[in-house]
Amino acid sequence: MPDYDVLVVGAGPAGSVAAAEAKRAAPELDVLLIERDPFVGTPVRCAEGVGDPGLREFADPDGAPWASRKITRVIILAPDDTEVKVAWPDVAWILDRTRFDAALAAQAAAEGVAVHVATEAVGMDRTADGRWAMRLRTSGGEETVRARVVIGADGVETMVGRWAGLDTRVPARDMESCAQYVLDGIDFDPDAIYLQFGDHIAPGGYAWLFPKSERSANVGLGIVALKSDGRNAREYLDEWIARRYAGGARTGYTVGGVIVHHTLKRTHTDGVMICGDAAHMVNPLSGGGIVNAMKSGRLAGRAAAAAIRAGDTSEARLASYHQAWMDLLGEAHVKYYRIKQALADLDDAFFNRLARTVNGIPSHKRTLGRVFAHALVRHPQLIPVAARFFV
């Protein structure tokens, strides 16, 4: 049975981060990386929106071939079409998921790191001597390999958290369905992100146009079901794309779910650390979760690294890795997780009305925080989500 120091099963943003962090931080680590499908980063299952901040953090994006387009613009769109432009003080960017992702695992490669694709966990035991065996499918078949820290960034439907134990279930209500749309050839900004809100556009969630290009778009929305109308995504966003970009040619699709929950209470126990979607590290207020997943990654790759030479990978020494996510963003995620919860009480109305009134603060002055403050003034009605998000 092969050994390694650490296993991390996905090879997304999170388990690649994760899995260069523990080989960078203690080289004499045997470390793999193991990745179902045949090739990292398909298929993508996101729209691929990232704040330059945090991305510059782990990847240089000017100039990169997984950087599809430079945002430095927001377009809000109230239910009834208004528009409000927002003052954006930072650029974002719209990747390239295929290139970025396989890029991260390729920076893991040359740190030492065993990448293997087409390898699929399918179970995990604890051993005699407290190492987790983990069992493999490959094409030519089944193997298993024992591990001393597994780091399971399998994302939404994470089955390493569940093995060990982990509560990760969903609260039907915080969890997105999603579709998404690649349309060419219609009109927009290029420049800019849209966001669009409306319980009968996107009950529960948003509906969103990402550039890739000057003439191409991912384009998407999500939805909780529990608020719809008995339709599905797909259906949904089939009458907003009908509405504001019909005669777009779709060029691709895909479904798939996000979490809109704050972090998991758990997220290790002894010999395991989820990370990333796996453990519920996304915004809940955007759905974004990329840049979480890689810093929850590094954070886990180098609680890994520290554990083993320390000889102690018992749940009492990587609850640091829990609670230095919750000190980095984890707090600040049930802040954005109590503010979803007070705007889901206001309707469409109100925020037809919000959107007029926010027109009306000069342009250039436009600021998220502008736009709260000059809210609060017109609209006492969201006093309470102010104190909610503060309390």
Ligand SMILES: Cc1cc2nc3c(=O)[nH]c(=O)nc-3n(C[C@H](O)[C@H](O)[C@H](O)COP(=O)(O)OP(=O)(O)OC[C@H]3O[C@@H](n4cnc5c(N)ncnc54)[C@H](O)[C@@H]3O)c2cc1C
Given for the second form:
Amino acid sequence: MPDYDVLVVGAGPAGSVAAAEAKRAAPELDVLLIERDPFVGTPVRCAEGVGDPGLREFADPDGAPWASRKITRVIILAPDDTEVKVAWPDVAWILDRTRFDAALAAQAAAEGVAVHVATEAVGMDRTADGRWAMRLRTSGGEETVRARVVIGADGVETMVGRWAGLDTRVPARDMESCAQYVLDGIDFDPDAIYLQFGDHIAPGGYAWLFPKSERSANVGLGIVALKSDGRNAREYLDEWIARRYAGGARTGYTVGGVIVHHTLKRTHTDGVMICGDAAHMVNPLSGGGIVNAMKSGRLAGRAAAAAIRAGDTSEARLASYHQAWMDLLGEAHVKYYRIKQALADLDDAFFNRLARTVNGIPSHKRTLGRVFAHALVRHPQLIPVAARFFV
Ligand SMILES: Cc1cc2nc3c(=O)[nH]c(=O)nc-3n(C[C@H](O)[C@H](O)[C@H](O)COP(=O)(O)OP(=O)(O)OC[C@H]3O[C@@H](n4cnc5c(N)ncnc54)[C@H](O)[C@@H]3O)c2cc1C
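Alright, leaving the form predicted on its own aside, put up the form predicted together with this ligand.
And the full complex, kicking off with our chain again.
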């Protein structure tokens, strides 16, 4: 049975960063990164948008082949189509995740991590000497490897967490079902992302357009099935596209789930940590999880290296990983989750009114902070939202 110090399951952003960080922190360790799919980064189940500062902690997007588009504006559409252009405090990027995820995995390999694609984890058991034995399915059949620490970076459908006895269940109200097309030959502002809210458009979520080039974009939406009128995400999306982007060529289609919850109560146990989507580390307001996945992967990789060096991979030792994540972003996500719940009580008419009053702010002063402050004054209904955020 081959032995590894660290086994990372899933070569998404969380897993590749975790593996690279573990090896960088302790080069003497044997680190294995496995990916179920035959190609890292494919299929893409993502709108591919990231903020500039978070991205730059891990990679330089200027001129990178995996950066599709630089974004400098956000256009929010109220349910009645009133447009609000908001000055974005930072630049954002639309990635090419096929290339981006592959570049992260290549970076891990360059650090000395063994990367095995078309290799699926199918189950794991605790061994008598306190390691984990992981059963893998490959094109050559089944094999088992042993590891001191397993990092589960296996995304929304995580099994590693469950196998390790962690509670990874998602409340139905916090699971968004998404559908997205790549649309070619449509007109939009190529420097802006578009977001539209509305119960008839995307109940419980929102619709988006994220430009990939001048006339091509990821166009999708997420809904909470419990709030829908019986239609699925694709049916809502087809209606939105027919109204706004009819005539575009559909050159790609994807579906996927986004967990808009807060971080799991426990993301670790003896010899196991889970990170990224697997641990519900998505921003519950925006649904963005790429940078969070990388940040949590970095913490998990470092924690694994330090624990192995100290000869202690117990749950108590790995609790420092969970705490570090909660300090970094987990506590903030709890607050965002409360805002999400408060916003869910407001109806389309409220957002239509808000859009009109916000448009009264001169456009160069229309930052998100000012929009919020203005909204509080004009719309006292929002005060409980703010109150819930600050308590
Ligand atoms: C439609 C849609 C749009 C989105 N848009 C955005 C966006 O614009 N911006 C943003 O920041 N986030 C977005 N997200 C969320 C974002 O995609 C995720 O948060 C991010 O990919 C999480 O990274 P991860 O590494 O945790 O998981 P993933 O990227 O899901 O990677 C997990 C990997 O594990 C592999 N795997 C799973 N099980 C096994 C197994 N048993 N054995 C081996 N390998 C396994 C999978 O094949 C996969 O490659 C979107 C999500 C969806 C569905």
